[in-house]
Structure formats: C-alpha cells, structure tokens
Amino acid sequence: MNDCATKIELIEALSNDAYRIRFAVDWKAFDPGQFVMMGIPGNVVFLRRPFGIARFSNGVAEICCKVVGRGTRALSDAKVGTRIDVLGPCGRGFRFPQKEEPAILVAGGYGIGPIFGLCEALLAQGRRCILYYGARETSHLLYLDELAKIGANVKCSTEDGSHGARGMIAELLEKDLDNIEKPSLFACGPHGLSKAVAEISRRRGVPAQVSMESYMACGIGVCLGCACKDADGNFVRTCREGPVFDVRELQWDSSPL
C-alpha cells in the first residue's frame, strides 16, 4: 500500500452520473477487488474517498466514480492535470478459483468497477467466466462496450426491462446455475445482491466471494466506521479484513452497519 501524489490523466463520462478516472500511480499490481483512498480536490470535503480498481496498466490505474455527493461532484468535476492524493492498493481482493472451475461473476449497477478488472484478469490467463450484469436501467448498465472488446461473455438485466431480461439479475443467475458445473461466484453490488448471492450459495452448497460496499474515512482500518458483522458476530473491517469476503465469513440475517 503507497501514498502517492499524482495527477488525473483522464476524465470521462461513462453515463449521466459515472465517470471514468485515470491517474499515474507506483504501484506494480494490484489484485482485484482492492480499492484506493482518493484525495478529492478543492476543500469541499475533509476525507479520502474509497474507489474499487477497474483497470491498472502501465502504471495507470483507473477507477469508476458515481456520483452520489459534494465529494464526488468535485472529483467528477475535475481537471486532466488536477493534483490528487491516492492510497492504495487497499484491502483484501478476490481469490482465484482453481482452473477447472468456471468464474461467475455477478455485478450491480456501480460494482461493475472492480468486477470489470476482476473479468480482464481471468480472461487474460485464458480462465473461463461469465458475468451476469444488472441494474435498474440500461442507463445504469457501465462498461458494456469494454466489455465486449475483452470478449467477455455477459449476461444482463434491468428492472424495467429496457436491455437484457427483465427483473433482478440474482433471479437470472439462479435459472441458469442449473447447467453450469462446478461453479465459483464472485459478486460486488448493494447489500441486497451480495445478499442474495450469500444465500443462493447457501442454498446450492456453492462457493462464493462477495465485495462488501461500505462507508470508509481512512482506509487503513483505524476509524472503525466501516465495521461488519462476521459469521461469529463479531466486527470485522470491510477496509482490512476485506473488503472481499467469502460468503461463509459473514453474518448476512441482520442489516448492514
């Protein structure tokens, strides 16, 4: 994990409130499912904000920023060339499947980011994997056309039904687990997918990891705000413990923290 000073090489909108944010960094990889602490220009806001990692090549990461805030808008709002403070990479990522097992990876809408560097690598090392892709509307979908230029073989779905099947894409991935053999899911989303996947691997005796969205101020697990509840009942930090979890590790009856 570096603390570095750079500077943003490239903004652009990948929707109406999502936008594609490359900067120069020293790390020499990163796995996926990490994340960076983000200095956000200006003094708008005082903290860092956490970003999961799409891409890293060449020394330039990139992330995915939605904005949902005053800190995001500022960082959305940004300059090529405006001077940023980066942290990372942080946390735990996904642990490969063995080679014989085929990768399902499951995203919602904005967890496409680190499900996205997480299909790129698999499919760099000739891995098989399918991604089941969904959000409320096609407006929602992100990253469809990289997607498609890695070969990725994506399945999607929306709410309202606007691309791919309609209704939620746990619904979608449970129709088809019936014909796939031997799988391994790995999920990112809002709680209520992770969720879903935890129980479908439950219920199927089927390995699953899931990245766990949390609020994050340091990153480094001193604040404790980003606290989770593990299978014990106990807290764990989504910023060191994961934010990568296997299912089996956390508590999933009660609401997130």
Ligand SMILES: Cc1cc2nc3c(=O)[nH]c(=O)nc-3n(C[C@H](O)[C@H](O)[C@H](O)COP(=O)(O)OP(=O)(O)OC[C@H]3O[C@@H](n4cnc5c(N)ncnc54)[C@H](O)[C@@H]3O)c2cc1C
Given for the second form:
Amino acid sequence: MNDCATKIELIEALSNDAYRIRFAVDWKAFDPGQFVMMGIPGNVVFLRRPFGIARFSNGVAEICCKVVGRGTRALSDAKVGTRIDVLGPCGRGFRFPQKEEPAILVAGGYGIGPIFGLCEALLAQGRRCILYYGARETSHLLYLDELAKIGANVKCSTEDGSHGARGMIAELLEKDLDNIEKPSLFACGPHGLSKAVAEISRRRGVPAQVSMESYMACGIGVCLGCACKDADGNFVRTCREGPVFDVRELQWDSSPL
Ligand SMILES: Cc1cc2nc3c(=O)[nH]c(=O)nc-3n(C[C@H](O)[C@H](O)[C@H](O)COP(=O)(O)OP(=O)(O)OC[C@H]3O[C@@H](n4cnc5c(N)ncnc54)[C@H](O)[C@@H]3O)c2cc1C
Ligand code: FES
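Previous: the form predicted on its own; requested now: the form predicted together with this ligand:
Below: every chain and molecule of the assembly, starting with the one above.
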C-alpha cells in the first residue's frame, strides 16, 4: 500500500452523476476488490473517500465515482491536472474461484467499478464468468461499452424495465442459478444487494463473496470507524479484513449501512 500525491489524468462523465477518473500511481498491481482512499488536498472535505479500483495498467488506475455528497462532488468538479492524494491499493480483494467453477459476478449501480476489474482479470485468465448487472434505469448502467470490448457475458436488469429484464438484479440471478452448475458468486453494490446475495448463498449452499460498504475515515485499520460484526459477534474492520468478505464470515442482521 502506497500513499502518493498525483494528478488527475482523465475525468469523464459516464452519466449525469457518475464519473470515470484516471490518475497515475506508483504501485505495480492490485487485486480486484481492493480500493483507494482519495482526496483533494486542502479541500473542504478533510477526509479522503474510499473508491473501488476499476482498472489499472501501465501505472494508471481508474475509479468510477458516483456523486452523493460533498467529497464526491469536489472530485467530480476537478479537472485534468488537479492534484489528488491517493492511498492504495487498500484492503482485501476477491479470492478467485476454482478453475472449474463459473464465476457469477453481480453488480448494482456504481458497484460496477470493482466488478469490472474482477471481470477483466478473470477473462484475461480464460475463466468462465457471467456478469449480472442491475441499475435503476438505462442511463445508470455504466461500462457497457468496455464490457462489450473485453467480451464479457452481461445480463442486465433495470427497475423501470428500460434495459434488460424489469426488476431487481438479484431476482434475475436467482432465476438463472437453477441452470448453472457449481456457481460461485461475487458481488458489489448497495447493502440491499449484498444482503440478497448472502441470502441466496445461504438458501442454495452456493459460495459467495461480497464487497461491503461502510463509512471509512482512515482506510488503514486505525480508527475502527468501518467496523461491522462477524458471524461470532466480533468486530471486523471493513478496510482491513475486507472490504471483500465471504458472506459466511459476517452477521447480516447488524450490518453497517
Ligand atoms: C470499500 C468501498 C468502496 C467504494 N467504492 C466506490 C466506488 O467505486 N465508486 C463510488 O462512487 N463510491 C464508492 N464507495 C462509496 C463512496 O466512498 C461514498 O459515496 C463517498 O465516501 C461519499 O462521500 P461524500 O463526501 O460525497 O458524501 P458524504 O457527504 O459523506 O455523504 C453523502 C451521502 O452518502 C452516504 N454515504 C457516505 N459514505 C458512504 C459509503 N461509504 N457508502 C454508502 N453511502 C455513503 C451518506 O450516508 C450520505 O447520505 C465506496 C465505499 C467503500 C467503503
Ligand atoms: S476506516 Fe479506519 S479502521 Fe477502517
């Protein structure tokens, strides 16, 4: 994990409230599911914010940032050349499935960032994977062109039915699981989606990993602000022991957000 002062190399709108941001870093690799803590020095928002790493190549990393508050607004207003501080890669990423197990990736909303990174890495290794991707409406489905370019098999749903199946992505996933042998699930998205995937995993006895969301202050395991409860009732830090957990490791009734 490195802490570096760098500059934005590219910033591009992906929808009316989401941006692709690229910046040079001094790390050599990342595990899909790991994240960066990123901030603009001297900005009104004192603490850096966590973002899943979507891509990394030739020393340049990419995140997808959805604007929800002051920190993400400040990042979306930044320009090419704006100075940023980036700590990363942080946390524990997804553990790859056994070769024979098809990886079933599940993304909701901006959870597509880390899941895109995982999808690209799995396909580069010649692994079988299917991506289930849900959003509220078509304009919130991001990275579709990039997914097509890397040859990903993507099944979409939107809540308004404007693209793919109508409804929640967990419903489409569960319908299809009957026809997939030895699936292994990998999810990133809002808490409701992680919880639904954990429930599907329990009901069907299918292995599943989820990337958890928590409020993070330090991102390095010191402040305990990101703690959630494990299956035995002990606190675990999302930024250190996670953000990716096997769903069986966690207590689902007392989750963070
Ligand atoms: C491991 C991890 C990876 C993440 N990856 C991404 C990513 O790839 N792209 C992306 O756009 N966002 C990602 N997030 C969420 C992102 O960090 C928050 O949206 C951001 O910190 C909000 O900062 P803000 O100052 O704009 O909002 P604030 O002003 O702090 O809050 C505005 C609103 O957002 C909610 N919020 C704040 N923090 C979070 C959070 N951590 N999770 C959910 N809701 C929150 C608050 O409850 C409030 O309603 C990730 C979070 C974690 C923990
Ligand atoms: S964010 Fe500080 S311990 Fe996890």
